[in-house]
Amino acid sequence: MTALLILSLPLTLALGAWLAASLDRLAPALWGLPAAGPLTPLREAAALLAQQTIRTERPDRLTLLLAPALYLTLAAVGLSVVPLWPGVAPIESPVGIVIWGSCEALTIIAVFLHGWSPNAPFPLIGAYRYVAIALPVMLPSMFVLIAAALPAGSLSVTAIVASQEPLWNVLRQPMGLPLFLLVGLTLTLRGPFDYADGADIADGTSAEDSGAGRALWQFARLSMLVAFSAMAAAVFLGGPLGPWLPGPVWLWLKTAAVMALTVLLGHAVARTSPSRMLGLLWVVALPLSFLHLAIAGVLAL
């Protein structure tokens, strides 16, 4: 059964990655702009696998395949501690919380590794801005989570989604997935927090991809937030609880649902400058975050 559970995962992966393109070429219909359909992202990457590798003077070759394939694996171990069905995921861990947290810190030197490899300037300069950006980001994480783990007394994703048949954690916890949300923008290098492959430096740490490496980093990127939507749904949704339809469906459609709200909001919030984003991280997020878990610990008492 476990063997099972764990062979699914690449397909999940990828059907995940397939919707969340489709959303991301779908999304500018709502501001009445010309929209792809959902074979669009297929067509697009055979056309990328099909192109020819270009390579920058002298690039670090390790790290130029180590980098993607970190991305993708670190989205796959993430997933794994999801749980399926109420009490059943491919690998169930007591500190399931605490190895998701442990692939949203290795996201940066997956990164670093992205903007590292080409040995060119715009991506290195992308992958100092993701760093700068994305560290204080993993704070705010790490309080959100905890007080999700609170009223289940375990570190254990299927715990979590045990403590909250009676009331979800998005009810329970107003606070918790609006701020989670922000780090599943900043994971999946997305909108306000695009400081990795921004288009102002000329697509930063992507700027001297090309070919299969291309593919394989825009897929990478796709499975984190596949990854990210499905441990949203589980903490702050009830992962696979509700009525009727069985738990792997409704797993499937909160996932969906939070995805659509990432790529909604990746597309529909600008970024602002690195320095401005740095204070709001600060001054703001990281308070609010300590304030959320502070009222989940009073809470749970």
The other form holds:
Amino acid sequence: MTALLILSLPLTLALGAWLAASLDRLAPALWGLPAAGPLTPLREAAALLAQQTIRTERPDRLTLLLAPALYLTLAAVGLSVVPLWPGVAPIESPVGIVIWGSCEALTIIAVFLHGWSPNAPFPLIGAYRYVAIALPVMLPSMFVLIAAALPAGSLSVTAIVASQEPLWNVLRQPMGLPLFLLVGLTLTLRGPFDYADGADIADGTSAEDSGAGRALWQFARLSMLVAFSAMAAAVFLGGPLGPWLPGPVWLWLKTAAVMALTVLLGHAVARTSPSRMLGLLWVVALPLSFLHLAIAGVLAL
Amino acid sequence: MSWLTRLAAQAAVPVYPCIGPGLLAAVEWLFLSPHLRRTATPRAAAILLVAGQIPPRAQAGLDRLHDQLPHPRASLTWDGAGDSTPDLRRLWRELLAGRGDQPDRLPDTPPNEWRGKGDHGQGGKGMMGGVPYGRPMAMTAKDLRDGLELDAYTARFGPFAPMLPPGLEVEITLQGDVITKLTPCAPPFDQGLDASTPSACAARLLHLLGLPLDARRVRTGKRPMGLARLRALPPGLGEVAPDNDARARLTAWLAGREDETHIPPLPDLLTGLEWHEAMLVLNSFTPDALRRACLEEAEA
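Return one more block: the form predicted together with its partner chain, after the form predicted on its own shown previously.
Below is the entire complex, every chain and molecule, led by the chain shown above.
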């Protein structure tokens, strides 16, 4: 059973990545612009695979491969602790939330290595800039996750899901999901938090990516969106809990909803300058998340 | 053709444009086509679109860019007349069918000889600095803000960098992503007034703010919808006169008003800013005004 559940992870990531890429290409419709269909991501992937993967001069060969592999692995590991049925996760861990938290933190390393490896200026600027922004994002993330674990009295994601039987966390802790969405945008290099691969540095850490290497990095980005959305669905929307339909179907529907919201925010919110964003994160997001944790703590007493 | 290339042939054509004088607006209109995708880096493109007559001073940059495209690759020259989308799509299908792949234009050798100076022969000090084989290396220097010795990196950007107006070449010294020194080397190409219309300029700035969908809307005369599109620009950024900062200029453009800003010398304007801020400031002026400012500076 566990083996089957673990085997389901690559399939979930692949289908989820395709759905996320399709949502990305559907988004223009909301802006009254021509949108592309669900086949477009496959066509674009094929276009990348049909091209050569260029190696820059004197790259860091080890980290060149390690970066996308690590990003993809972190998405898979993060997803593995999310329960598909109430009480059943591919990897049932009493500290599932801690495992997810470490996947979040190590994502910073994966993105940094991706910018470091090609030995070129724009990727390196993107890499350092991302670390500066992503580190302070991780602190609110930890407070938000601990707040969600308080009513459950456990760090296990299945216990957090079970604790939402009477009331989902999105209603019990209304600041949690909005704060967690900041984390999602950062982890998946999107919109207002895409300081790694922005247009001002010619795609930043991806500026030297071509062909299959580029396709792999984009796939890893989308996979992380799948893992993040599933975790947000489990922690705030009751994961597989729901009437009539089987648990996995509920989880999928809620994951898709979070994914659509993240994609929408990524397209809809402007990106400010890095120094101003740093200020906002330390001065607004961090105290807000601490307040959120304090309220959750008092309520859980 | 294999199933992979057949699938790829239906994708939007990935194109990196090198824009010559007078064709900026035409190229931006061209990329509103859903059949084309403007890539931010030559590494993601299959076709190099050479729009207009590239002046001789930018020819070497064009050739270097050409050689950075992954194989199979091709280039297409376009004079701005008619729609080049069908030609680009045909070229893309031919490339995928294994025809027309272009070889390198420049020899695959370093642009400079090995410099004989320094412990390691690279022209710097110790293991740092200099331009070994023509590649600029970082060297420690005092940080502008606190005097800490950090790695300073000097390189030339342009003339076809996607975040700069076409033709503009600047030599920039960066410490991290802070610009500590900036020297304009060549002005932007003359793009005529249709590249400096409020909608064209607003679209460029919105694109840099991470709102490409809004940029497309504005380019086609619609209102933008993105959140924080004005507030994302830090207040006072790129201020050249009282109440005339980047945010005020974007507000004016979005209201359809022309901008008549006189730009101070670029080094005064951009030194000390982060790269992201500097690019926002540069794109908060019309290409026409930037060109005039660079020419005045060169004369002075």
